[in-house]
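Single chain ahead, written as structure tokens, the form predicted alone.
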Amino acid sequence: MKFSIKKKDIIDELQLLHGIVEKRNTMPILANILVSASGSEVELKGTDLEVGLKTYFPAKVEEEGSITISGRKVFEIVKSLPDGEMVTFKESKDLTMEITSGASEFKVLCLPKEDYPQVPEPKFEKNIVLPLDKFQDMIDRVYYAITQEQRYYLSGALLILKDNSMELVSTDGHRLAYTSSAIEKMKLSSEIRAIVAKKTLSELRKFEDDSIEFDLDESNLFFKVKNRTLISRIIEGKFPNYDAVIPKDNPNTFTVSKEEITDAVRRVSLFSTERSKGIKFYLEKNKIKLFSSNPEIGEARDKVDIDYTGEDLEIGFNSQYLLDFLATVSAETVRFELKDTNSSVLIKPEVEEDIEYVYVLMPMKL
């Protein structure tokens, strides 16, 4: 195998393919990319078999072939070229990649290509497209609150599909953050439900374009957009009934200036513990009192103007949970709804927008 191609023609695909192999080397083959030229262009494959990226880009081909190098290894090479310099792969005898540009010449140990684990192939036959802004809106609104935790059915984001309209729903036990948007003139079969791995949202944020197509089969979810088709496997299990979760009917209600809730929470939540990282809410008449205390700093208060309706009530969060709902939100007042001391709070805009978005909120007992 043997091409050239020019370093800013490739850069950019061998960064997302760092993002995406196997960084643990927990099987070594996964900390490499498969590297594929033939007629006029070179294909790269990454996988660390939960996640996986192909492209392709035209070069000069000298020579066709298939090999496959450290992800890792090669991003850094070509990096450290001087930009709009020419590239050259070319694979030796001895199991090796050299890669040469004006002085500058590597030699990089490789491992065969029939190690590499099969990626699987979409084939895009459902004419689904989506708004790729809009999506990349909504994993925003969703992303901060999926699990770390064990349980592997909550690390990643309920997709819902369905005639004209989008869902993307994610929570972490303690929290839950719901958006949906309307699609123009899409038209499903039968409705399409699938847990997108958090890995797999991290990627898509980066994908740069005005529309993403989407497809899955049986054990995977497909997303392509330009010369890039990002493969994600379905985590399996059953997504918490969120629906069950979004309370209803709270009678205590408040609008506030998202600014001014942000940066009083950021002030007092410098006082907070560090495990808990709690504050306290204090709702009377037309304002809010926030106090935090830690037995080895002290302690702090502060004061903000609301538009309340409803009883004195006391309460407690995380405040970190709340700064991550108000720094996605786009508008300028938020509205909180609640019910009463140990019961969630259901936040949201004030006003309507584009993208519907809720935020479910468990309170801490103080």
Second form
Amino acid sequence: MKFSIKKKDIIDELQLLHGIVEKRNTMPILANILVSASGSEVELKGTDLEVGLKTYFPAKVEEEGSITISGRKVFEIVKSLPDGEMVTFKESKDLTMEITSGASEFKVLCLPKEDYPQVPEPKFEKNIVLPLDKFQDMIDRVYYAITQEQRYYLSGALLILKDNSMELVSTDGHRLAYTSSAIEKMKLSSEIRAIVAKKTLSELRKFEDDSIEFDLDESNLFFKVKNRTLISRIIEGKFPNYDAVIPKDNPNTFTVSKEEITDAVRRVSLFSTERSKGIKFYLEKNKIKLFSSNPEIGEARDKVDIDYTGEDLEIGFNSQYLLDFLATVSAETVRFELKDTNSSVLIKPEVEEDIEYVYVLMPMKL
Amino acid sequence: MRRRCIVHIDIDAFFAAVEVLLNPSFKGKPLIVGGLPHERGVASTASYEARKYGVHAGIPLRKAYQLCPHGIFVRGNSQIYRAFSKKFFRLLSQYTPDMEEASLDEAYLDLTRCRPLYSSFSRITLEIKQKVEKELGITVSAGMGPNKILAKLATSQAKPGGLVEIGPGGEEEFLKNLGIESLPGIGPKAQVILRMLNIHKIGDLWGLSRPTLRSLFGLNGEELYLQSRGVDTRPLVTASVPKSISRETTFLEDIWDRRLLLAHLAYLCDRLTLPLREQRLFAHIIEVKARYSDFKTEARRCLLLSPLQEMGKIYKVAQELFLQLFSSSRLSLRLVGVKASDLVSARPLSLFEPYSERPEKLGYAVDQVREKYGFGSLLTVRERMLDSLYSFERKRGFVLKTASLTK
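Structure of the form predicted in complex with its partner chain, please, following the form predicted alone?
Once more the chain from above appears, this time first in line as the rest of the complex follows.
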């Protein structure tokens, strides 16, 4: 195998693949990417067995062939080369790849292509095309509430596609982020529901284009943007019944300026304990008093004026959980709907937006 | 800076003193707490009479028996010691809110803020000492100084039963002739190094410069430089949340029976959750420890998303961890322990399990029953399987083997 290409035409692909390949040292081959050259195209594949990426681009191919090489090393090498240079990749004897550019020469040890795990073959038959920027905005709104823990089914976000809407839901058991957006009418034979791995969502955020193609089979999701296809194993398990925990008619409500409440929470949380990050809200007529204390540091208090006329209420929150929502909501004003000290709180933008965004937060016992 | 008044109070031969109270016939005799002579383990306390024979805390029981064959050996009961300890701290806290519980049997009091209340610090310290001795029936030693290190060193000179005060200007004189081993930063290894340099007393240490000490002992050297001059600016650690709470026990004989092991584990979990409830704490990490008959020790831990306090739930986690350890071994066990760490008082409520106060209330109700009728009055069936191994008292529950001085 031998091919040449300009640095700028391959570096982005290598960077993406570097994000995909396995970083822990479980199976050495998973740290590699599969490089194949044929015709006038080079194809690169990387996978950690959960998420895979396939990408191709035109190149000057002199000899066809394929081999696997460390995803990290090849990225680091190409990155270190001067911009604008041509880079030549040449497979030599004894499973090595020579990478040359100008006066620079690298010989990288490789592994045979036969050992590379099978990356599922993507298929796009349902003709589903989603607006990418909207999808990415939705990912931003649910991403932070995905956990990495034993409950495997919570390590991703639930994607729901209906004929005229797409929805994403994530939860870590203490809070839930829900977002939904109308899309151009599609013809789906049935509603699609699948749990998408956190890593896949993180990779999807890096893609750039107007739209993204989507399809799935029994065990994999396929996302395609231009020359790049992401293959993501569907997370098995039953996603919790999220609709049942979204409170419908919490009686105690108020609206507040996002900026004011964010700043106050941030200030008061300086004194919350490292582990719990707990702060307290005291809701009284037309104001929230915020409070936190730490036996080793001291106490912090603050106050925000609001339009509150409900009953007096004392409620604790994880300040980070509040800030996570406030940092991702675009509205200037947000609306809180509360019931009591021990029940979930609903927070959302005051005015409904293009992308519906609802956050459900359980209080903290302090 | 204003001179502080720090008092260090330490119970003399704590476990032994309690045993004498429980059994007055032990009075004046060499008494060793920790286990019977033929048993394994180490002495956790020796009475002053036993110390004359060279027995001290930490030496193996067999060795203690060789040194003092006519000594009285008892296993001890950590529950009773804890109860004493609690009373000890309660008494002390009546004199100042600034108290640090350094271990089960020692405390620091900072009287500085109480200056307007007490005409003389020496007099009030003596009063505290006498009050504790009268109420608890055991003797304590006390030291007074401008900081923690000096107060503690003063106590070591006051033992047993005395009171030593380091007054303003008296620091140098006091420290000069103390042996270097009395400084907490100097362990056996450091002692060897210093003695090679012909340094035996704290006063000798003053000849070493700060850089010299740092090159010898690293950061500890810095500490040592200050300690040896009686400089210590550490504040008292008063409202501290404990880092972890653990309960463990060595068995009288190695155990292989899985059900009996689980019974021990359940009992330890039960014991463990008592201080959690008392301090209203929840644990994010549960860890189970097992020591096999070949002395190999293994531990396994679990990080919980929602912190736990409830005995039943903690036992469930502990059991699972234990079985993971146990099923991979064909050896019998000599020790099992459970530890709760990453303790928090705040806990997030769960979205998918409706909040209920009942488990928490149940815990407090159990505590109330036990307060009135004794720890043994309410035990699970699994715990009662220990009946065949240990003496059981309604008041105190099972008398397990290991007692420990750590909080």
